[in-house]
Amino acid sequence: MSASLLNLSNVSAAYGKIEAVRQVSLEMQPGSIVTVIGANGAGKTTLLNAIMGVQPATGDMYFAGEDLSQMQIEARVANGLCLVPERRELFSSMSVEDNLILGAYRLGARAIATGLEEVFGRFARLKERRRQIAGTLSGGERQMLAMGRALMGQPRLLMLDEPSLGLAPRIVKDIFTIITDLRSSGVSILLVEQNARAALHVADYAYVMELGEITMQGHASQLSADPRVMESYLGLGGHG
């Protein structure tokens, strides 16, 4: 179990009797890019809660190797697991910059200078805006400064939910060349969509989520092949 970055075995989460995440086993090594794939309401949002302790959960979640059942939320984040949600929750009326330096609350001055210097790098439309209050940006600069909010915190796994939700097909190329790059740059992905196609085209290993349970896992490129991925996703239909 050392060996990987994140382990979960048998997780079950549930909104009163109903359960919406039913015995899920998942697993990720460090450097990867994983997704998780389905239609609307399959359970893939109450999952990247669960293991960021938003939602109650049962069964068996080990991240680097600790139990994350014995974990805070500030003690998940402070490990170096950090979620960005399909709302993105920014604080709308500070500006794109105090947003930033939000992220990176637990750190010193230092962190926090370089962490602005290293996002700015990497989203250079949100140096252009540093000034800029958060509630005016597009939805793509919204998603960018969402994504790099959670970098500030120097995660070692970003869970990015629907990251592509509601943005123009050009931004949603620029978002999933981002989420490559930070691959590269150390940072291991959980990535959640409904745009499967992108999603398995990033992607080095992916898990169908179907009313709340894996019904398929493979290599990315193998289940982009497999026919019933291709019917229930990948065709005419759209995203799934």
The other form holds:
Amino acid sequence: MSASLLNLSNVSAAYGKIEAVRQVSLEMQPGSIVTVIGANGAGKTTLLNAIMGVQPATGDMYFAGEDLSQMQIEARVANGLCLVPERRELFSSMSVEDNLILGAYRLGARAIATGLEEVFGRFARLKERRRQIAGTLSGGERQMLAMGRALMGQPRLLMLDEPSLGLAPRIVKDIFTIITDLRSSGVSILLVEQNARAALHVADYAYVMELGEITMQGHASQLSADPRVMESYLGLGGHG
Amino acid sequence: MNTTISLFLLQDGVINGAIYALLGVTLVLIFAVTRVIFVPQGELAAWGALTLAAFEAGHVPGTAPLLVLLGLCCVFSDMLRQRRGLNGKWFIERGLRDIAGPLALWALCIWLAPQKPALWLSVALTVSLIIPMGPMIYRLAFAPIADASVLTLFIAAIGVHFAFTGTGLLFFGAEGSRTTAFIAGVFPIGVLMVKGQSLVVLGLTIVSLIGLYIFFDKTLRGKALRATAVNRLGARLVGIPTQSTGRFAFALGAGLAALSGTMIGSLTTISYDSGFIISLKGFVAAIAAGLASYPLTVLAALGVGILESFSAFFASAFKEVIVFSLIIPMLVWRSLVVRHSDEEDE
Ligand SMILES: Nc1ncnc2c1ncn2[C@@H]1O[C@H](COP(=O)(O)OP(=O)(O)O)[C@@H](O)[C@H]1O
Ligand SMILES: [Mg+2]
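Having seen the form predicted alone, I'd like the form predicted in complex with its partner chain now, please.
And the full complex, kicking off with our chain again.
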């Protein structure tokens, strides 16, 4: 248990009376990709927000052995947690480069220089557009910028909320290639997706979320062979 | 009315406008970073003028003990709020920063004031007395409700404004003061007789605005402030501490307000309650620019200054009325052109 990177037990989060996340327990190992799949409204975003501290939650949350429950967002970031939110939350009136620089705000000048080099190496597109205002980027570029900004902060755990949302298939493929690349360079990834097929393809372990609860979990390859998952999330099997 | 008079009025207008620009830009800055409409800015400006006047007269300014009082309030309120984690280290840190620091400044004032310090030194002392008040106000009144709505923050700001007007009366008395000009004398430029003070005001304003521009455009700290203004959640997600960013914005705002105060002192008589009307004109400019654009705020402030000086000439009794009525067509115009800002959604 102490070896796991992230350990949630009985985490709940609510909006007023609506319990969006109920008694969720989840564990992930360092260096792995874990995915949470589920339909729209299942509570995936709320769960990530709870882990990041954006959304108040109850239950136990440990990150690399540290208790998250008393930590503000800033402290969680300093500990190596990083969320790429569903809405990206870029600094839209600032340049691509400034967005990236701010991703390493707490790390100082040297980390900014090496980080920029690394991110521009990974996302050539962002390098071309470094002077462009972030708000004028296309959807795919915005997602790349959001991921690049997150990487600038040298996270230990990168949480991606629907990185493929609203993107063209070719770009979705790029994004997932980048996700597997990131894992091989040592970043652990918690991936939330509606695109279950792609997510299960890259992930090591998977959870299925329905109406705020975890209903199934298992190795990604096992889950993608499970008839219930095939029917509900992979569009296979159909009507019996 | 002939050209000479219009040029003269124009000059007056530009000078006042420059000061309103500085105040307006500060309002935009503080609003962008913290969503606080900084009503008590006017008091800080008035205290700047009164502090400088005190130094000129060889008195210890009321701002010195006032800063100590504010420091005590901060430590006390932090103590009540924090409870846990109160230990020796905490008290030493806070005590040094919030109480010993202000006490040292006070002592410095007691020592220097009777010697009537040189003008630059007086200005420097004035600004350093008022800068720390910015973050203190933020910690006392705004940080605890940093996530509240703009309206709530605005009401808190009005509360601070009234508290400060009262405090100002207590510490400075009801007497108005005037300071001598930074540069005495008048310089003929063409047909115009330009006052030395006008040149100082214009020069300092331009230097401050350029300094702000460089700060926001080139430095990491400045970029972090802009980022907080553009997207608070995004800023928190990259680990920008929004509370210390807020304190920093207030420090910057207090410094600029104090600087404007030291410049206004020789243009008009300032008393404990004259700051409000002055900063209200900066506010008109900031509103005209939608509380969002720095260059537009500067332009609008110059407009306000010029309008004011011409209306003072033609209908002096209605001078303020004319300037403040300006805000109505401006609000109507803004409500038509700007789509409703969705600041409450997050
Ligand atoms: N800000 C909010 N206020 C109230 N209810 C919300 C809010 N955000 C999400 N919800 C509700 O919480 C549930 C889970 O939402 P969400 O976490 O966004 O799901 P997902 O990311 O899986 O689509 C949904 O029923 C949604 O309607
Ligand atoms: Mg979602």
